[in-house]
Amino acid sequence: MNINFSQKTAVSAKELFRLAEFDNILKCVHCGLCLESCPTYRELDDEKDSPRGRLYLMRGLWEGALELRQSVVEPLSRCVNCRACESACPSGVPYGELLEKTRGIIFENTTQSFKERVLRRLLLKGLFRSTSLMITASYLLKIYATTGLPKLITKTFVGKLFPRSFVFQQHLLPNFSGKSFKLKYADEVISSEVSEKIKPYTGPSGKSKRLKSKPRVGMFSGCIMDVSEAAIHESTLTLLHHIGCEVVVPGNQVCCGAIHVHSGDRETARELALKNLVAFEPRHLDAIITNAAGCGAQLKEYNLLFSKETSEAKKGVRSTVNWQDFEKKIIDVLEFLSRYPKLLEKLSWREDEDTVLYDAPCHLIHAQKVDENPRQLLNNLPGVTLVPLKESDWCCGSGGIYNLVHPELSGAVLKRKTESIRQALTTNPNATNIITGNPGCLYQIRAGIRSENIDLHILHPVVYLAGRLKKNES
């Protein structure tokens, strides 16, 4: 990460940390119990590379003890965002928020260089701003796959004539559709024929909601997720149906802005978030599904980016928007599934013995903090035994585009994901699948079992179980 600290802020750092709402961090009481969940630090054994040291310099910078310096800064930015620390801290410092925050500072207040400028501006600000360029974008990439240079650059001698970084990136590549999901079902109500009266949804919070007989939920299809992996989106719709959903996908819906807030970029994420509120909100809606644990715990986090320090919350964006009710509407598909137990058990699935890997993507159990019912809903199924791995909580590396920009730490952190997964598979050989639920872990996961040779395909949870209904039912 270049930056230039020569440029100079108008308002202190610290006043500029008191404007963004970061008392939170006098939670921390340094007791240590997040390092060992810190993949960062397991990896560097070092303690600025922890929960706690990070927490430290944002600390101090709050405080004004501490400039916006290089080597303040840095370890900041080695921060994979995995939240585990969350789940490990008996005090609830929330250091997902407290470190966009600082990264958002850090941000607007520092000059880029010309290269990530560049690229700011072409991806962040250009590319996943517009459907029509990620269309365009996915076409020209499921050209380029099928023109089998990937598995040439991979498979063969080729691969040594490039950087080790860039041959991994041609595992990376998801399954490009070169077509919009979103546009293909734009603003229409899908409904299944199930009549069947459905229980009222649990939200949440716990409390009950009484639904009409048919539950009408909204699909959120994401930036990438849009336009790759076709059979995520087409097999949560087929899901939602056997329940008996309307199904609407809003055609105006944009990017979470989830890879904006980890960047830095508050100030487009905001610009994203109030887009999707207005594509979402006016349909009167039960729930709004999402089969990315990144983009559910992005879209359930959105009021922390209208701090009062905003220039949307100076004109009144926050008073007016009730981000509470949108963000209760967020739910994780497999969450989702997992209220309607009995209307699954009625379905007909297939019953071969099937032995299947199982691992919990970082932003679906520790941001989100759901895990059990998605466990619980896989292995009721009829003939399939659920084997999570070992470290199923432990962070593979992805960590949206992390693995572009810190690409050998966040190979040294896969290395440990995947020496799980043969653990795994030394005492389930029979296993030949491993699932889990957010794509930037399915695309970062199946690039390291295909790099290691390791014979094993992963899927979207959602996929499995579709894949598991009987063909009259598919």
The other form holds:
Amino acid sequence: MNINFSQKTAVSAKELFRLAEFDNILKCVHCGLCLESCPTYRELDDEKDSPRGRLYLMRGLWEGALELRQSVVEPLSRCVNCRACESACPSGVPYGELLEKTRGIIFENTTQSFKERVLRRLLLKGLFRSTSLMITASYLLKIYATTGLPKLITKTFVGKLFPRSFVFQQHLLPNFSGKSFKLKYADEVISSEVSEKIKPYTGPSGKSKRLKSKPRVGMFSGCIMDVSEAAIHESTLTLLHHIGCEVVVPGNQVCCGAIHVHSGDRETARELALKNLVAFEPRHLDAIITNAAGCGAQLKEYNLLFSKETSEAKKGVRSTVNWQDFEKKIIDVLEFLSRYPKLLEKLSWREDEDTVLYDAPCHLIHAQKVDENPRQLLNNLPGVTLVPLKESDWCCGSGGIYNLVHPELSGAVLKRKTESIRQALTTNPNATNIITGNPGCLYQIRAGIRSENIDLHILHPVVYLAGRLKKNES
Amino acid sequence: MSFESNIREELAKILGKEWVKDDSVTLYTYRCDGLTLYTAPPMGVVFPGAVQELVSVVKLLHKHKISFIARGAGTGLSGGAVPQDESVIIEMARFKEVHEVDWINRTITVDPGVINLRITEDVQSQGYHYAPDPSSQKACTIGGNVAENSGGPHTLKYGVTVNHVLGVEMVLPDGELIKLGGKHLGMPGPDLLGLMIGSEGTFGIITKIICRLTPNPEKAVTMLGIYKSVHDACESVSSIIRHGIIPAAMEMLDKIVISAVEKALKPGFPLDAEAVLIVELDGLADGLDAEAEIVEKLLKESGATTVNRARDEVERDKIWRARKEAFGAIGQISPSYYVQDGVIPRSKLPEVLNEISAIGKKHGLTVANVFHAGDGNLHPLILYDYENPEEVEKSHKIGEEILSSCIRHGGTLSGEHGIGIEKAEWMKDLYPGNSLDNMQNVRTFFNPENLLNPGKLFPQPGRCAESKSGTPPRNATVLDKSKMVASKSGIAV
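Form predicted alone done; form predicted in complex with its partner chain now:
So here's everything in the complex, that chain up top.
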């Protein structure tokens, strides 16, 4: 994307950064241990496109050595924000937080090109913020898919008439349902008939507000996920039922705002955060379940949008909310299920042998630091052998809408992922499925295996899990 | 400064436009490596992708008498990849192919931009590894390792880079491509390969490396001794060596470093200990347990309050990750640090450590220690706040006093981080008499016009007096160290 822009204010970059609680930048000691973990550095081989280089640029802005110019902003916008560098960093530099704050400053203080402004208005302020628009778009795209046009473009010579990125985008299209999941179940308490008494889930905090026999959990449905890939939410619901949860799907919940935060639109993200707080807070939930690693990571970090002494607070933002209580309840569905090994054991699972490949979403492993439990949960299923990809902790290039904004670089990163998949298939030729717990990665990897004609199905882990239940169970 | 337009055009003809960069943001990010204390922007950065391209670039720069410097991952700690005289940086990151694994000769041939750890990853399924394991091994390049003759914790038993490189292909500063060594062992005549290794990128630019592969030990036992005093831990080191045991590694971490790694990585080191000593034994499984018993006894006799053994690979990895990422972990407790790399005879450990602690106290700054105890290679970390000019000044003084203490006790300036720009002036103190002149004569043989990586390794005389080096590079300026004051964003690591 063209990011022609000019700075809007006369205020120096230094002053803008000093207002943004940016002191954590000092944690970086420039050791370079992050370099090899960075997908864009591995592709571009350029220091300014490495985590260390980008931090050095941010530091330069913070110190006043650099100003907000296009040449400084470009490498910062080329980051996928996979946060693998955070896992590699021995100094505990909160890279994601610093990058997102920087992008916020860039977004608020520079004037973007016309094209960029239109795109942002349509997507960030429009589509992702509105459930009804989302449903309409989903419906239209569903019709588009049934016309066979995407297939015509990807499978025949017709594709040659279009740019390659457009052809790839046809592969990327989610399976839209044309219906909203959250409106389908809005505000019912969905309970199961499992009779066994189980201990209530006490939440990561260890305190339980409701002393009932069944844990009550909320389900976060997201924006695109709410109107596509229906099997993922339905399977999540099924599994939660099977371990005896009461499930609430608040109808007034909205997009998590991750896409906004990644592109710097923190104002809209704050608006969405507060709406989600209002949607979930009064329901007396023991946990809020997410099945999208990217959303989970964002929901767990809402407090960063509302830092105390920033210019952000001065704008009258409700910064008094104690986000800790909300954030503590957020938990990935796999991590949640793995807390109930005994209940899972009691369910009747299929026992046929199956080898399944696994890819860890960056925002699960690097941002949420959740890795081992989901893998063990899957590997412990009767008959199942889980084979993590070589570099399963490596980004696939999806990055929210990164694959639309930087199609070439994203494609290069994806290529490395499909290579790992090919390699895993040579040693495990009987594997028919690959699973990954983030919809963005699912779309991206699916597009990768489709465009390279790799014979493999991609599934969300919950869909795979639900499929391993014996028929009468599900 | 950036490229003159005709130079830029000629470079672009060789490499393609996208691999010739001299915009201000590129220059900004390439103005330092792992040492950020002295920053200096290059004239430009070029990214060759093949040996022939590199040769053409070098010939071009040589023709125009423009100085240049090779850079890998930029993890070096002595400023070896910081350009002086606005040299052109030749970024070697695109050279990352692994060429050939030869199981009979036990060698692997790699490009210089291959990451150290990658070599081990490539051969470990066959039971081999590449022995030198610098703490930055998950990021540093093998080319940089050869230039610096890098070590690592396990060099106590296995030796440093020079013991594990059998041959190199390199480009001389005039563009001539030569080969030194090969898969065979032994070379008659003066050891040119040995000279090349550790020349800190001042003799030539390496384009291929034949590395020796080492069979994995059958078994390893990793122990952690816990101490109430640093002195006792030093005693343990002496005691083990005195008994004729050569562990694979012996690493010490003091209380301050323990607190930092516990914050960052939680390896489970006791926070109330004054020091911990990591001792690793490896070799044939038979007899190793017996040796471990002896070591455990020796550790306890010399003052270890507890000795723990890693029960499995997970525990072993935890201990080693804590050791290898200890420098970075300091970021948790101090905004900046400055690390020295002095080496002393093992027997002087307790004495010099006492002295270091006294030097720190005298100036009012904390000095933390994490180091290769087995070979007497110290890494005192001077903690300071880069925004406090007084502390910056003090950190320099402390560094200097520590180095002179090392030299006074019969030691040397650097165990593995190299001399770079940081310690170049110190070479006069280390080599009085004419040995330094002789060394410079050797460099002049390889690098007669001082076009390759100027300003490194040797003290800088006034340029006009440097008759041995021929005409100075066109872009040369008399190095003025007063201009190289710690830049504002300088954090030394």
